[in-house]
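Given next, in structure tokens, is a single chain: the form predicted alone.
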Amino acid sequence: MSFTKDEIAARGHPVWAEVDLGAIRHNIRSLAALAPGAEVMGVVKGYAYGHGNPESARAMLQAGATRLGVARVAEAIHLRESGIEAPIHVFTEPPPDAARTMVALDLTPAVYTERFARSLSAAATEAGTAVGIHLKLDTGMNRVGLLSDDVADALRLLRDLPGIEIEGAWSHLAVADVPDHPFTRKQLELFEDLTGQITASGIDLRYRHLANSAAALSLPAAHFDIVRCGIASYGLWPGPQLRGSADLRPALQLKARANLVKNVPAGAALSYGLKYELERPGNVITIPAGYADGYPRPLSGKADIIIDGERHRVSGTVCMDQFMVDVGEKRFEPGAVVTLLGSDGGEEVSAEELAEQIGTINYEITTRIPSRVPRIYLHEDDG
């Protein structure tokens, strides 16, 4: 959901995200100064990261990106929808029956199986159409992909199958966000002799890619033809060791209003468990959202929310949808704006910060809040 800050309030929203697509546009342009031979795809799975689709795309396209990379073919109806025209790549092969689908909507299908294969020949040739397919190599990850010792005849059927073109070959790093980690050289060295054995069958590989944003930030060699931008197009650090390689800013930021202040006596404790118990009299503010918004139940007693620029730590057990913050002696009016992801003042909390005190990954931080939290986009300037 889009909404306006009027239209969240006239609505009753209590919790939202805000999206600076100037942020994204900014982030875009910084990547694409690091591959200038390479053109630019803008990963925009999973919600675009969290981030909102199609506003998250076409700022993408704005600021340069020549494609756009999702994993289902949901995904890319919802943006052909939206008036998108530009490339979209499907990462994963869907059920056979979505062949048709593919090809009527222009999108770029990878291809691994000969099962998959064969249902999009013949919905391009019904169509009288021909496919351009991404061939996708293994090469190390042992997700999806063709083996090494099945490349030779994965290409010998598909130069038999009407109305498929191989436009391009493509692999997926395990470990970029090491750098110098011996696992990607090895990926990166089997990448360049299994497409060199493609060239070598006659076929034009026309584009190879295997950076994601990992290595768009730090492997020059792996840059080839398009470099794969997901999470660093939102600003956020693919890991820790790549903290800072790069001029991004974070795009998004996740905010609610105080719906409750009151006093709680001493001794008494707050939330499921009652895990936490006030030592002296305090301020308790109940903050309308929870885990069922995003905001992980395993930040109880963890995460820090910030509000009037100063940070609180969340006190007792995130619910589903309300949480509790005791303030002590500080004064605050229902209301007031919180902020649980992002920067208010000099104090940020950021998404590498919350998915460090739950043992996880920046990534699960935005991609787990649900559509039912509104994102506002704001249009700032990319400076």
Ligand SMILES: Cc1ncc(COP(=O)(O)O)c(C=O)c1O
Given for the second form:
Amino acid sequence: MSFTKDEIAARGHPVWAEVDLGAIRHNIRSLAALAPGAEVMGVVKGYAYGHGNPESARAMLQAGATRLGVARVAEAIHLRESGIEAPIHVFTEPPPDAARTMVALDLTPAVYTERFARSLSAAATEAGTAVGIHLKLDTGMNRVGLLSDDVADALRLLRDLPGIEIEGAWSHLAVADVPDHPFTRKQLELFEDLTGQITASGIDLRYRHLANSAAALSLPAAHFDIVRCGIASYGLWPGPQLRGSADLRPALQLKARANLVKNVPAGAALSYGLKYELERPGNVITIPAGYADGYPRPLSGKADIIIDGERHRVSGTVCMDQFMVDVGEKRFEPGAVVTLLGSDGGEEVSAEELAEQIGTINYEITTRIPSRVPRIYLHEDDG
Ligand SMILES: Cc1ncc(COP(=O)(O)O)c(C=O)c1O
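Next, report the structure of the form predicted together with this ligand; the form predicted alone has already been given.
Once more the chain from above appears, this time first in line as the rest of the complex follows.
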């Protein structure tokens, strides 16, 4: 659900995410320029990495992405119900019972097991249609996909199954965020070899795709026909070594309004566990956001927030719905806007910074922001 700032205030939401759809469009254009021979797939699984759907998906399509990628059929259903007609790839096979839904909604399935191929074939035949599948090859990540030795058998099976057309073949890179990693070269060679075998068997592969954001940014040899861009579409970097490698703008900011400001005496301690003790009297702001808003508890005592263009450290433990910040002698009024993630004045707290503080990746920082945090979409209509 998207809200205006007034609706957010009227509903009493103390914390919200601002998503700049103009930044998403800009990022898609930057990525498309880096991969001129390829289509761009906007990867919008995980509620568009926390940025929200269908708005993020629509922004990507407006900027030239030609297709979308999700992990689950339910995510694709949501996009179709929102009126999105572009091809939607579902990256993993769902339980076979979902095959009918996939055919009915004209989704593009990844296929790598006989069981699922047979259920798709039955659903397509029943509907009197053919479904274009993308054969998922495992080139070394050992997650999902056909192992090299099983490709020939799979082709024999698929050729005989009615209602199935092999439209594409694809794989996923395990370490593309580390440029020049030798394993990526190996995966690329195996992918070329396997797709060569498929073509040699007489199948006209319209689409081959391998690149995620990292490879879209740094490995043109892996671009093939489609680049599947998730994290970079949102203006975030796939890994530390790729930071600054393209013109990208972060799209999401997490903000809250200070709830209470009070002067706390020297010697008092704050929050669960009493882990932060004031050595002198100080103004303490209570910020109504916590780990139920996707602000992880391990940020306690580590993260900075920004108020009025200045950084202040989280003081003590982050609770489920609130945390505190000792701002010393500074004075702020209740209602002051606090930036938990994003920029204010010359300061920026990035998803990368928060991720490093708690030993995770930027992907998890934005993706964890749950639906109880309303999204405000900026630049929804400016093309
Ligand atoms: C199969 C597949 N392709 C592409 C992506 C997009 O990756 P990234 O967000 O690094 O661009 C993902 C995300 O994990 C994925 O699972």
